[in-house]
Structure formats: C-alpha cells, structure tokens
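Given next, in structure tokens, is a single chain: the form predicted alone.
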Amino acid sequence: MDTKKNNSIDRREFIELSAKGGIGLASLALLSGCETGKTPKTVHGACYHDCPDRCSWHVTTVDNEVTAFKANEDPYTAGKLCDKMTDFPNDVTFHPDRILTPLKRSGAKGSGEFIKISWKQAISEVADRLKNIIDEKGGEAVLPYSFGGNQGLVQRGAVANRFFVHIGASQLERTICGDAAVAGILAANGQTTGVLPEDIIHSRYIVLWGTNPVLSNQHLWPLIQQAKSNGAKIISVDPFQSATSEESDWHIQPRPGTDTALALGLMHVILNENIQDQDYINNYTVGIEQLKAHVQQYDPVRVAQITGLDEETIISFAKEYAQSTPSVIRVLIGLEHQVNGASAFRAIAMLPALTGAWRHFGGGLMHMTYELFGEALNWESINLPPELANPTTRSINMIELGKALNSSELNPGIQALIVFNSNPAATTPNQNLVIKGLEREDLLTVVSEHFLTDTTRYADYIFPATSVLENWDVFSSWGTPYININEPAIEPLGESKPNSELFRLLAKEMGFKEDYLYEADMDIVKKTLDSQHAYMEGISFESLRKHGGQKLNIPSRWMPHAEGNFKTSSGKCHFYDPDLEQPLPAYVPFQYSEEEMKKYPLHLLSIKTPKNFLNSSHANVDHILKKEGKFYLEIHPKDADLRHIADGDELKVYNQRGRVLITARISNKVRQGVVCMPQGFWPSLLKGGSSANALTSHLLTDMGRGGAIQETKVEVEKV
C-alpha cells in the first residue's frame, strides 16, 4: 500500500476525487433526449429520510445524469416536495465533497487525514480486525450504530442486521426518538394508528401538541389550512413560539417538560364539568374511577402552578376541547424528548376516549402509520430468519453511546464500532462524551458516509455509500399511509455501494456460507411487496415502478376506535392498569441538585428550529448553510438584561458536560427562565466545535428508553 504524505486526503480534496468520479454539477441543466440524442429514462423513487411525509418522486436521467427531479402527483406529495428536497441531487448524489473511493485513516483521530484504498483491501483490513476481535474478545465487543439516515426497508438494516447477529455483536436499541411516545400511547389504546393524515380536514378543533408541521410535516400543513378554511380552529401547544404557533388561532404555551400536568388538568376540568362522553367511556374504557380520582390533585390551580400557564386558559382548553366536535390531537415526536416523555403521550391519548372523539370522522388523536404496513407487507426478506431470531447477546442504549464507549464496567469492552445511517458525534446526547470515545485508538471505528461528517472524522475506515438514486429499496411511512418503491435513477458514481452490499462483503470475506446474509436488494424488494394482505390489493412491484406511491388498500372512511376495538388486553382503552408500574400517568418532575439550579438556572430546549436542514442531513451544504443563517440562541428579554446580554451578542452557553458558542437573539418565542437552541449544525462546522448535544444528557425517559434531552440545565454569557 502506498501511504506517501500526498495521497492523503483533505475535506477540499474530495472535490477533484468527485471529478474523477464523473460528478458534474451540469446534471441538472434539464437536458432533453433531443437534445443529447439519447434516450431519456424516468423511474419512481421516495426521500429517505426520517419524516413524517415520504415524499413521493419521479426521476429523468440521460447516460447516468439526471435532467429531471419532481414531486408525484400522489393526493399526498401533491406534485410539492418539502422545501428541504427541491435540490437534493446536487446537495447530496452530486455535490463536489462527496465520497467516492474507500478511505483510511492516515492522521490523528478527528483530524479527518485519509488515504485512498482499494474496496478489497479496505475489506480486507476490517474483516481480519473484525476476526481478531470477535476471536479474542467475542461479539458482543462489536457494536453497530445506525438510526433514521436511511429509513429504506433495504437499506436501513435488511442485510446489515442478519450480520451483527450472525457474529454475535451486542445490540443497539435504537430508541433516540420516537420510542417513548409508542410506549405511551400504547399503554392507553395498544397502537399508534388512529386518524389519518388526510382526514384532518374533517376535523373542527386541531390540536397541535409539540409539533411544528410548517417546518417538519410540511404536506399536513395545507390539510390543516383547508380544514382552517372549513371552520376549524388551529391551537399549538408549544412551550416555543415556532412557526406553526404562529400561524395558530391560539398558542398555548407550557413551561417545558410539564405536558403531562397539563393533559391531566384538562381531564380535571372536563370530568368535574360533566362534559365527558359517558356513553363512550361506560361501553369502551377500563378504569374511570381511578382516573377520576387521581385527576382531582390536577385542578387548575396546580396545573397553572405547575406548567405556568393561567388558570383561565386550562379552564378553557378544556372545554374547547371536549365541546368541539370532530375534535384530533395531532402529536409527533417532540414531546417525548423529556422525563416524562411516554406520560404525557399516554395522558393526552386518553383524551379522545374521555371525550368520545372516536366516534367522529376526522375526529382522535393522530400519531404514527407504520402499523399499517407491520400488517401490509411480507416481512420475511426484512426480519431476522427464523435461525437467527431472538439473539441473546447484550443491548445497548444507541442514547448512552458515550457511556458505553468510555465504560470500564463493560465486559467486553467496545473494541469495534460499526456506523450506517447516522452521524452520532453530532446527533447524540452528551457529544463531549461520545468524541471522547471515538478518541480512543483502540476502537475500531468503521462507517458509511456520503460525506465526511463529524463521525467520520474519527473513522479508521471509511466506505463510501451510495445516495437513494443508486440504489432498490422499498419504503413505509411511519406518518401516512403510502407505500414507494425505490428504483435506481443511475449507476453508482465514483465506487460508491449501497449500505446491504457492505456487509455482504463483509460476511464473504469474514468466510460465512449462510445464504440469508447474501440475498441481493431487489430480491429483498419484491419479497416484501409480495403479500396477500388486503391492504395490498392493486399493488406490486410492477404497479409501483409505474405509478410511484400509492396508497395502502385501507377504507375510505377509516375510524379505529369509533366502537372501542382498542389493541390493549381489554379491547378498551385503559385509563388505569394495574399490570404497569405505574398505573396511571402522572406528572413526576426530574430532581436536579440545588447545586445544579445555582449554577445552571436557564432550562435549554434544543429542537428541530432549522428551515433547511432535515435533522442533521444538509447541513453541511454551503448554500444551505448561508440561507439558514447564523446559529442562535433564543433568549427572553429579562433573562438577558440580567446577563447584560444585547441581541447580536456572541454568547457561551454552557453546563457541567460542556459549553456552545453562539449568537444572541433576544425574543419572546421563550418564556422567562428558558433558551432554545437549534438542534442539526454540525460541531465540525460552527465556531467552537460544539453544538446543541455538547449540553444534553444521556437520561432516558421514564417508559420507552427515550431519551429525556430536553431536561438540560445551562447558564449564559458574553464572550
């Protein structure tokens, strides 16, 4: 191998290998067959990101460069993709810094210095080190590391799976987002798939519950103004003023993390008024009397006391609420993100059961799809073989990453990280952690990356994938109701391959046999869409590449929970169950020390407030960047004038696991007490190295295993 100083690689370099790669920011000048004189090829294909709305696509390519990249006219993509999208090809497939050529490391630990290697040997290299390891230490001293970068059915973790269990490695439980609030929601009604995304216009009282659908759920939006249109009212709970509440007829807004103080008030309210609906509670809930009884010490005096908000305007909620009909609550993943994130889920999804809004059209609670298609599709390509099933080996937090990379207790040791589909240096808690463990010169740090991220930096290997115009995959939607096929626009560019064909090299030069680890992706495709289910009629795998998305077979008027038919033990919804740890939700405040409140007395919400960036994808882009602006932090006034602090202001905002810097912005979108700071920028790319998961914990939420980031305490000042 030649390893001479000037084959090493820097971030400015990745634009010549891209060149070489047959990269040319020319490929969306929509040229015509005519034009060229080739003929023109358009296939289907779907965003594969971790968002609500799946948007539904149709690329054009002539000789492998895309001259054509629009929305289907799907009812829900509508012909509009979200305003993150409109230009991913060249942000993404073609964007000059991608990575087109197997790297390894030549220079210190995040200094991001590589070489160009062959695939066969960078295969090589990682699977002996992986043998070593797995030989000497076993497999649980591997740990994969993969979330939401790719949520393809293919390639999210198809082929990748059955390889981490075949060697044994520990497992992750990938619970950052989104698992609280299932587990919430399930302890009331058994499952998440109440109203559907389109049939909120029926709705007359829309409840927006820790979710900001103008900046990411951006095609439920003209629903909810067509439903506005019709009469209905918009209300946003919110303990920041984000662009949705702003839009809303009436912004409610709680101190964080007391959503479910607030969910049990209302209860007070609409049960000591007598507006429940009797009928509904009687014939299809358990556990009224309890419930009944244990909302009393949530009367509006305590709840005001509690969440900051006034008497008066719990009073009202309420009976706005539970005296509008059809009524929805539409929550998402926002809320969660607290202590008592699965209690406020399951709080607020006893509302629509106390209130009979079930029995309305357009009327409940809407939360997530993806069981829809858990009963849909043939899951045998995707789930673990039956000789694989039920592994034993050890799980492990993907929230406590810097926990177990830096833990002494650990037997084995993490000797080997293997990362796909995310960018954990940037989006885990307790950042400062994590880096100190990629730090570590004997971890074994191997990832997949279409750009040299902050978790690359710290890579001994580096492959580069393949972006979602080169690859099949097949994708669900865990915010509609709309299945998509994936087909290939073009070859890959530069060396490019897909995340499944990784590890099925891997596992070839690792010497496994089993055929299950080698199934190629469109096998895996045409197996999976390959069901009798009824909400399969009409589609396939030949349907799909012609028409794009289309809508699973469900009813047209689809209402759940209009006569009970819940999916808990019961049939009910469960009010109060005495199988739970705690039997009935209630609001249990996280303890901080009084040495913590002193020194730390500002309460941090670090959410999704960026207009361009999709979690953290984009967000190393250049004209992104510059569109979204400088990284701010939203400060109350009288917060500020106590901190001398003027809008502008560089600031420090800092806690016991690490400190930001950031530009001031003085506003009212904060209540008194609390600061917001984006989540998404890369640390690698703002002034300082750090970003928003420098100050957030690695605590987990009281059901779920979420993670409570937003129980996070800081100070502020100018620097």
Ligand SMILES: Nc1nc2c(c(=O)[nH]1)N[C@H]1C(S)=C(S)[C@@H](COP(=O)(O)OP(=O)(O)OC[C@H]3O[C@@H](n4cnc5c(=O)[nH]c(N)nc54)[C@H](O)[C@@H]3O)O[C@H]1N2
Given for the second form:
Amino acid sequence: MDTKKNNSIDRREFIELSAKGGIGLASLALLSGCETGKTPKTVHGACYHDCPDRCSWHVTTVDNEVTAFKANEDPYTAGKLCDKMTDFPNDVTFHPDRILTPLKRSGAKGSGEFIKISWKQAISEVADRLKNIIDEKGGEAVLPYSFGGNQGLVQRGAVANRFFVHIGASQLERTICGDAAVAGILAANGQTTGVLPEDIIHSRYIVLWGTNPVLSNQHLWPLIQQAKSNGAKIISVDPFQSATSEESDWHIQPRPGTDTALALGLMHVILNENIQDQDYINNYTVGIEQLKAHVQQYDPVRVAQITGLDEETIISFAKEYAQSTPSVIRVLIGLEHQVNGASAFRAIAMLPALTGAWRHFGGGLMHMTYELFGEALNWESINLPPELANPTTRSINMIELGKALNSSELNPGIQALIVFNSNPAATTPNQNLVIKGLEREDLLTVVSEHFLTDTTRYADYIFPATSVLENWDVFSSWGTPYININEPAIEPLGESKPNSELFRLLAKEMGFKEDYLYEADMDIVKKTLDSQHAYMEGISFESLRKHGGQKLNIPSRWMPHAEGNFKTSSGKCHFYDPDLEQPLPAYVPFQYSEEEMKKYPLHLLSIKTPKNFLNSSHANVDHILKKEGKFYLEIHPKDADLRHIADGDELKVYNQRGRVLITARISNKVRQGVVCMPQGFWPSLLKGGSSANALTSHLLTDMGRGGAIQETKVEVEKV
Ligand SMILES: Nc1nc2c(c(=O)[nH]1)N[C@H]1C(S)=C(S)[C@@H](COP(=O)(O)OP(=O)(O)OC[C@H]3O[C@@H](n4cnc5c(=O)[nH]c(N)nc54)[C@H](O)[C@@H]3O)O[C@H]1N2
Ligand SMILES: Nc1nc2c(c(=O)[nH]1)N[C@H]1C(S)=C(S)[C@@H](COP(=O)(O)OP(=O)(O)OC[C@H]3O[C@@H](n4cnc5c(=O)[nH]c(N)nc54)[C@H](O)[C@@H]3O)O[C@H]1N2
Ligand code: SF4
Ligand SMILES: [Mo]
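Switching forms now, from the form predicted alone to the form predicted in complex with the named molecule, please provide the structure.
Next comes the full complex, and the chain you just saw is listed first.
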C-alpha cells in the first residue's frame, strides 16, 4: 500500500481507488506450472472464519503465486466453498488494499493518516510504551481485544495469551458469540454436542430455531435438503423472515426475545396432552414435577400474548414436534443475543428429553461440536503453561469495551488496547461509546490487521498480519467433527507476520526470557496433534498434511443421550436445578421505562443477513459490497404508514445511543413493531458514518455474560 498516496484519503475514495487497481489474482490464476516451466506445489488448508462449517481446501502455487484455490472433496466440504470465499486469494491475500508494512499514526485519531515504519521501529516504540504503562500503572492497564477473526488455534491466541498473562494484563471475557447459548444448554444437559450435522439426514422433523443455515451454515443446508427429500418437515422459528424461513415448510414468527415463553408453552401442551415420553423422563431426567407445575403458567393463551403467535400455532407445533420421529431442534447462536437468551437455550434443550427424541438416530438437539476436540486434542500446547495457569488479574467483558475505555472507576484505567482478529469499531455493541474510547489521546491503541478497518483508523500503530495462506495452523471446529491443519501456501506478502510472531517480537523487545513466550507455530501445531485419544486414531500431522481435513474417529452412530448420559452432576437432564439462581427457566422480559417505550417503540434486530460478509470481514471489498447491495431497513407496512414512509425513502433510525442512516424497504419480513437491519457493514463506508451497533447496547445476557445485542429499541424517521 502506498501510504503517501493514502495520507488522509477518504475511505470511499480509498476503496474506489483500490477497486480500480484490483486485478489481483485473476491474472495470476491463468499461470500454470507448465507455462512457467516451474514446479507447482499443492498444500492443504482450512477456512479461518468464525463459521460453523470450517471448510477444507487445497491451494496450488507456482513461485509464490496462487494458481488454484479449491475446496476439498471430504463429505462435509463436498467440493464447494461458499460465495464469500471462492475468490479469497484475490479478495484478501492479494487485495491491493492489504496492509503490508507496519504503520504509525501521523494525523488525528480516526483520520486514517499513517506513515510507513519498519518492524524494528514499531516493535521498539510499542514495547517502550507498554513497559512504561506497566511500570507506572501496572499490567492491568493493558487490555487485549481479540475474537474470531482467525479461528486457527495458534493464530487465535496460543502465543498471545501467554504474552498477556505474563505481563499481568487485564483478561478479556470473550463472550460475544456462543457463551450464553452454551451456558443455557449446559444448565440442562451438561454438554452441547448432541446430534452431529451429517446425521441430520436421518431426521424427519427439523426445527431451525433462531438460526439461518441458508446463509450462516451453508454446508448444513444441503443435508437438511436431503432430509427433506427423505420426507422431513422443516420448521423455522424466527422473528425475521430469513432466507431459511423462506425455504422452510413452516415459518413460526414470534416476537423477538420471547422464545423462553414459547419453549415453556410447548412443554405445557406436551405435558397436559400427556404426549411426553414418560419412560425417558423417569429414567434420564430430574425435576419433572417441578417443571410440570412451573409450565402451568405458560398456557397457550398467555404464551400467545407474549409471543404474538396464535394459540393454534403453539398447540399444533407442540403436538407435531412431540409426535414426529426422529425430531431434531437445530440451534446455533442467533437466538442467544437476547436478554433472556441463555434461558431460551436452556428451555429448548429440555424439549428432546421431554419427548425422548434422543432415543432415535438423528433425533435430539443439534448445537456445537467443539467438545469433541476438547477431548481429542492435546490442549497442553494451547492452554497456558503451568507457570501462568489461573491468572488472578481482573476480567473485562468484551461487550462492555466502550464502558471500560471510558470508565473513571476502573483502577487502573485502560491505557493500552491491543487488538487482533477483531474489528470492534464495527462489531461491538454501543459503537459510539467504543469510538469515544478509541478517540482518547492518552490511549495507546495497537491493531494487527489485513485492512484499514474502522478500528485501525484509531490505532497508534498498525501491524500487518499474514492471511491464512501464509502461516501454519491447526483448526478444530465448533460446527463439524472435522480437523484440519493449515500449511502456508506462499511466503508472507510484504512485511506481514503471523499474530504469534508479533507477540514473540514484543516479548523479546521487552526483555523476557521465558521459553514459553517463544514457542514456534509449527511446534505448537505438532504438539496439539500429539494425542493418544481414540478420536485421533488414523489422524496425524502427516496424514492431515497429505490428505487435508479428516473426520475425528468417532462412533458412526453418534447418539450421546440415547440412554441418558448427560454431563450434569446427576448424569441426567436437569429440568430443575435448585443450585441455579433460576431453578427453572423463566421468561423475564427486559423492563423499559414508559418514557423509553414511547420514545423508541420499535424493536431492532441487527442480524447476519449479508450473505457475502462474515461479520465485518469482506465488507470493504468493492465487488462484494456491490453484490450485497444497499443498506436496507426492513419495516412493516403499518409501521411505515404511521410514519409516512414510502419504499426507498432515506431514513434515520435512532435511539439514545446513536443514529444510523439507511434506506427503507417496506416488507412483511418483520412483524409490526419490529425492524431489521444487517450487521457487518463498516460504519465509515456508510452514509452517516454509523452502522447497526451504534444503536445496540452493552447489556449482558441472563447467563454466560454474552451480549443482549438484539434487545434494542429505536424510532425511525424520514430524513
Ligand atoms: N453469511 C454469513 N455467515 C455467517 C456469519 C456472517 O456474518 N455472515 N457469521 C458467522 C457467525 S460469527 C456466527 S455466530 C453464525 C451465526 O449463525 P446463526 O446462529 O444462524 O445466527 P444469526 O444469523 O445471527 O441469527 C439467526 C437467526 O436468529 C434470528 N433471531 C434473532 N433474535 C431472535 C429471537 O429472539 N428468537 C428467535 N427465534 N430467533 C431470533 C435472526 O432473525 C436470524 O435470522 O453465523 C456464521 N456464519
Ligand atoms: N449488531 C450485531 N453485532 C454483532 C453480531 C450481530 O449479529 N449483530 N454478531 C456478533 C458475533 S456472533 C460475532 S462472532 C462478532 C464478530 O466480530 P469480530 O470478531 O470483530 O469479527 P470480524 O468483523 O469478522 O472481524 C475480524 C477481523 O479480524 C481480521 N483478521 C482475520 N484474520 C486475521 C489474522 O490472522 N490476524 C489478524 N491480526 N487479524 C485477522 C479480519 O481482517 C477482520 O477485520 O460480531 C458480533 N457483533
Ligand atoms: S466462510 Fe464458512 S462456508 Fe464459507 S468457506 Fe469458510 S467455512 Fe466454508
Ligand atoms: Mo459469531
């Protein structure tokens, strides 16, 4: 990147300029080994994204140039990457906007003005400032901020975590995705790994509850289609008419955040109609009496009032679900971002035990798979070494980043923020508060990135990160039972370095001697795979390197709870747990003041409707932005009428935290009282400079300390 040319360049101009120069790999891809006379090399790798699919691929190169980038043929990836990733080498690795040298801020924070500097200078200056901060204020004045930008076990943070604990930094509670869901499911079942994705083809009643696989889990969708052609009925439970709802046989559209009441209402009907599996309940559950008494208050009349559904819908759904075999409920993440989110997962997780769905192959609850890897791999290589285990420094929740950066109560206050694998200025709730914090002149902000994101614009120093084509890694998965290693296909472009190397260099410059700070990536990869666990039989560094991703060696009929075996303290599914703050899941709505309800009467969903972004990743690439189209607010015709809004009108969506400019799309995809906008767009690329998270709050969920991102009220006006 030509930083001189880029000095104080406007973001829109920056993207347009880059697009003009965007020949990238398309021309390189035409080269082949034969034409150049050089020997092609092919290596295996895996998608680094925070996506449940974790596709496997292989990359062919000649002379550090990529000549082919293709999906593997394993049964899950099935020879196809999603549209987001088919042109990945061009869209990220070789993209002309990619940051390829360290940069130092030369203008005001947020201006995007930087000058190129050497790694030596950047590391030396950052190390000096960190040392001073630690000496003066203590290690806790330093806060790491990272999330799922790179899911490789090494680049996600194996080395970084050691560095931060070593310097006594504040710990980050990384709870923006999955923790509330997991907390809810563990409260009932003690384990999240239920039905495995490939086994969904055996299901005959598939409930997609608050998840949108057509977009967000694209390799699961063909398997759901296969089940459908085998006779399965597909039900989507979603307050938004998602791409998945459109493709389903039945779309049940409750009000946002009311799923706990709906699940308890289904239990009411099932128990009162006596269509539960009493034998399964007697043998493998605890607390049925308490549950039965508790759900009496969730009768269809009351649940209809809460959810906005018809009584008949609730009754039919309960009966169909309980009387279809095998039935599976697929949950993932979307549903957790509600103030009642964990309780919703907890209540839903009880349904398959109530109906005995777990007895049947393809029946039960389908959630995550990471627990399989928890058993299979040697985590000693990734987890903190014994010298650092159990850090006692304070924790800061990532959802509350804005609050932490602006706090006058934290002692010490945050003086240094080190960001990698994340774009908090776009993806973290309460965006304006986050940005206000990032604007602080006295805050040292260091960001490792591929692109000049909204977050990097506030950085004092930017370090160029390698892309997944340029570094070693090992990948577990949270949505499949497949494991991968990632071999670098090319040498790092420009001066880019892996995240791990950034932290090794900082450690060295700060004068630390401990060996654990300097472990090489390849050694961590090999050690992680050094496991005698039965799931790893037939899987090794060499086999993965040769063949690409492999399925863990798990039993071919995976039925974890056919005979109970829940991982709770009693070994049974807990309908009732007196040790929890809420012994039974309950619907507890967020209490708004009357004034707030009057000022901001519409419930905002800001969800992953963009098919071509992965959160905010790829949302800077011109042809992808064009494919994604306008930034639309879906609004119900009656809500539009009330505000004299016509289709295509330019709108202002606002509340006490911010305002977003957006185009109206009047549709029945939302119920009256609900509006929906996409997440992922970069604030600085939007008219008005704010994206969805300018409206969301840093409210936490009921359990798991996740983000109640979808508990947001707004008003809408024509501009
Ligand atoms: N194309 C694309 N794919 C992605 C991503 C992306 O950004 N783009 N992101 C990846 C990531 S990080 C994740 S975590 C996964 C998430 O994948 P999903 O779990 O599918 O999550 P979302 O798409 O956030 O939400 C799914 C659905 O939940 C609905 N929902 C919201 N609130 C409620 C509620 O109160 N009740 C009910 N019943 N439904 C509700 C939303 O309307 C939405 O249609 O997707 C991954 N895949
Ligand atoms: N309103 C609203 N907000 C949401 C959500 C929502 O549904 N609605 N969803 C939430 C969810 S589920 C999630 S998971 C979060 C995701 O939020 P983030 O974790 O911030 O995810 P991304 O936006 O994908 O940003 C990842 C960044 O990491 C960078 N990156 C990729 N690989 C590397 C690498 O190897 N090294 C370095 N240094 N950088 C790398 C990418 O360029 C990208 O800019 O967003 C959350 N925010
Ligand atoms: S984003 Fe998901 S679906 Fe797309 S290639 Fe990566 S893992 Fe596969
Ligand atoms: Mo996520």
